[in-house]
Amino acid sequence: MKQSKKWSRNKIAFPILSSMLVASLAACGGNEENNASGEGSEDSITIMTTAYTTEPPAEDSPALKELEEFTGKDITMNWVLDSAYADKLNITLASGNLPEIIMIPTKLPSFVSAVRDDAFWELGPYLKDYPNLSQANEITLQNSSIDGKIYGIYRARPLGRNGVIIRKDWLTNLGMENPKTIDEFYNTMKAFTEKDPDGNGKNDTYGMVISKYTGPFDVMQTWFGAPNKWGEDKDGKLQPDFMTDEYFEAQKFFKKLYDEGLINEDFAVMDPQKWGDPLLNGQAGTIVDVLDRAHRAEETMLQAKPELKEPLDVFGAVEGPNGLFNLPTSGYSGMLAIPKASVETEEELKEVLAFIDKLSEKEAQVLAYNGVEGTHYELEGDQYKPLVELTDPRANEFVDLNQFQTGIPENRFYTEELTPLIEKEEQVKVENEEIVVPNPAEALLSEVYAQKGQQLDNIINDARIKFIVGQIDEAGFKEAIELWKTSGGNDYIEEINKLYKEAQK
């Protein structure tokens, strides 16, 4: 890794921060340009990204040196601790001294403003030309886009991560299998509540635990065919999920679970931090959440009760009246953007994209996630064996190099041998990708929602809870929808449809 050089021959200052902040940059940033910026050339590249360790890989890191050799680039790193990244990013964008690659953690207003000021390359038209990037997931691309266009290469995370975690041993005790349909799911919840699934002779179990975190309801309503936040009506216009018949059928199902005591009575006030406790202590038999919660929960359960035998299992979804559906995650955590200030020509852009594409090759991924063979890990046949613990200072020679990895189209680094439950989790995540429901408005940035979103969300969330617990009926829920409309919802719908139409041009 080389000393930082000047990042940009043509500086662009983005009018996105306050004049006070820009003034402070002038006052305190005199050495910033010399110390943290770099002059681009064909065989060098500068990257700004997060660090989660206080001592990220230094310029003499053997893993970084091998990564440079593999990619054919002298890599200059500008590491920023994750806790300070958002502030540092805003300052960097305002300064105009930008690296060739800059990690954008979320769609920050400063980045969106810079994109709309034509300060970053639109990358979508180029992805097809690269063997790895061309395999990017279309839903995740849409989720990470701005105004319907791609301005960053997303850092992949499991799109199909949501699912159901269930007491496998309880099912076995009751002679049952994982439910396949909504009706079977209901019957399982009823059996977990009424048929003594743990065999202790006590009436001390129930079907599923819910907290005031609304995620499980959001996931399960897709089983009924409800859209993901927004869906097209019969005229092709977008409407909110809660205006569909499928959404309301799901709410009636949730009310049935509540009325019959198949979920916890206190769900509306339960602290999400304590949400998993009833699963761990043997009260609840099911939880709908991210699938990888299962193996962590099982480890905790086995520590408390070693006599348990494979207590948990997972599956993605159950089939509803319209088929098999699930709610996706966003599918990414940040993205790698390329500024026009430091990458000035299309030829230079293609070089940077080729570098990012090459980072997905197995050799580059192994260096970023596992380090150098013989130094940080060894292979015994096909079995990966780490030689350093993450607490070992030598781990700092490669940890954090994955912060500019995309993982497109897949992870290719080594992992330790997986338990059967973790293998099942990974299998279901992949299977889920075939049934997830995209949100057609995910990439649309609404000014109305920015101003009134919290108020609008609260109206519907409160009405949903009140309906489930019986404080309002269907007419009351429809009254809440009318309140939502007159509180800015109609303007929100109009704006989203205008943006949707423009993005399709």
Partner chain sequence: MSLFKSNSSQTELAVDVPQAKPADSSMKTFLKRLKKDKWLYLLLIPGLLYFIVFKYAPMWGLIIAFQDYSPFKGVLGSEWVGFDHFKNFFQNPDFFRLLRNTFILAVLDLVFFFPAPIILALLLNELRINLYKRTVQTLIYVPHFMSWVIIASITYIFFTTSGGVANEIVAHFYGKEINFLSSPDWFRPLIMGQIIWKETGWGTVIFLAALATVDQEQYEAAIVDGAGRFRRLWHVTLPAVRSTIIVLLILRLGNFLDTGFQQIFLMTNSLNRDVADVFDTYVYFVGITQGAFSYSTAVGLFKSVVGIILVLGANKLAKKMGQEGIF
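Positions refer to the first chain, counted from 1. This is a predicted model, so every value here is computed, not measured. By rigid core we mean the largest C-alpha set that fits within 1.5 Å across both forms. What changes on going to the form predicted in complex with its partner chain:
Relative to the larger rigid part, the smaller one has turned by 19° between these two forms, according to C-alpha superposition.
Given the form predicted alone above, I would also like to look at the protein as it appears in the form predicted in complex with its partner chain.
This part shows the chain on its own.
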């Protein structure tokens, strides 16, 4: 009895399920064109770029609508969450269904190969015709080029973003000032570790926190005069940074910091997500990172301990034996490229470039970064007052619109009244631009590196860490360099020098 009842139910379930499947397959057939390129209408433009919020601005976003009005283009956004961007980009390239503007996050091999197959417009010769784009930074353009030519308009980022964040109150307690030289820096680390800078009578502080992420070492070694990845030797040939004496001097300095306990003992294994914690909870006195970490850290520290007032200060670099140097960033974060498949004629290309140029106008930048006046912000006289916090859902109406902003030649959107610390950060960023060491090989695309780069980098990085913690000595480090050379490093040096010579012609 029981079974026959079930049987009849199952008898129904089967056809329902299968018809459901068939129906769904058929029903979805109509959707196929929904991310097609904006071809057809002259005034429409499709943009593929990253989304960082999980709810990027939709078609009906007031900010996007105003942006459409301002640019005179019907904008279709193709948002891709950054977690899948590289994959989605490769898929898009493979499927041939390309938008008019496509954001290229880095010089991915699939992009480079497409460029070499003439899939993208070379933009260099056109830039001079546009009021904003013509003011693009030469060095950054050079950095973002492929085989010496411009195939994408970079999204500008500050070059001098690296610096040192330091506990100002600790310095005051110890009667010290921001260090100016490497020796002073060392003394500060020593005092932070040994002289109870927080005055709690306990030996519970140390100089600087470093994590598994080795960026801080890369920054600090430029203080010693080590080149940024590649430097010219006395014959004018490029050699990698770690073959220079300055580099090794820097490693010895790091080793000294480590041996004397001035940096955290577990740095080689520290979870990078926990990197900032010792600074925030008053264990470590300095951190070498991007400068904008400072005001974020200060906010968190003040939440826990409002009595701290102004706990942090920033500076760019300290002076080494050869002068004052700092490590730059590449100066850009991704670029906007224009495929020939969707933008077929030069006429159309010029229109797309005019659109990108127009995005740098103040009105467009404000829409992308501040939103719509009256809805997302208001102006009291000259002073910008946000009406919605970035965490507010209404902020999602504009937040990711800055993902197709180039910021060329400069940022023109409104900023909040700056705290002294943010102001200092900005000032240091500007000062940094004078002392940053460019990487002469930044724009060069090496085949050897594409194939073996990670392995090569690991050899040197591992040797460096092992040297600092004392697992290998100087001879061991030299051995690692030999291993690097025989693992493809020699070919790499040769190739880079060849490309370097060609680029200089």
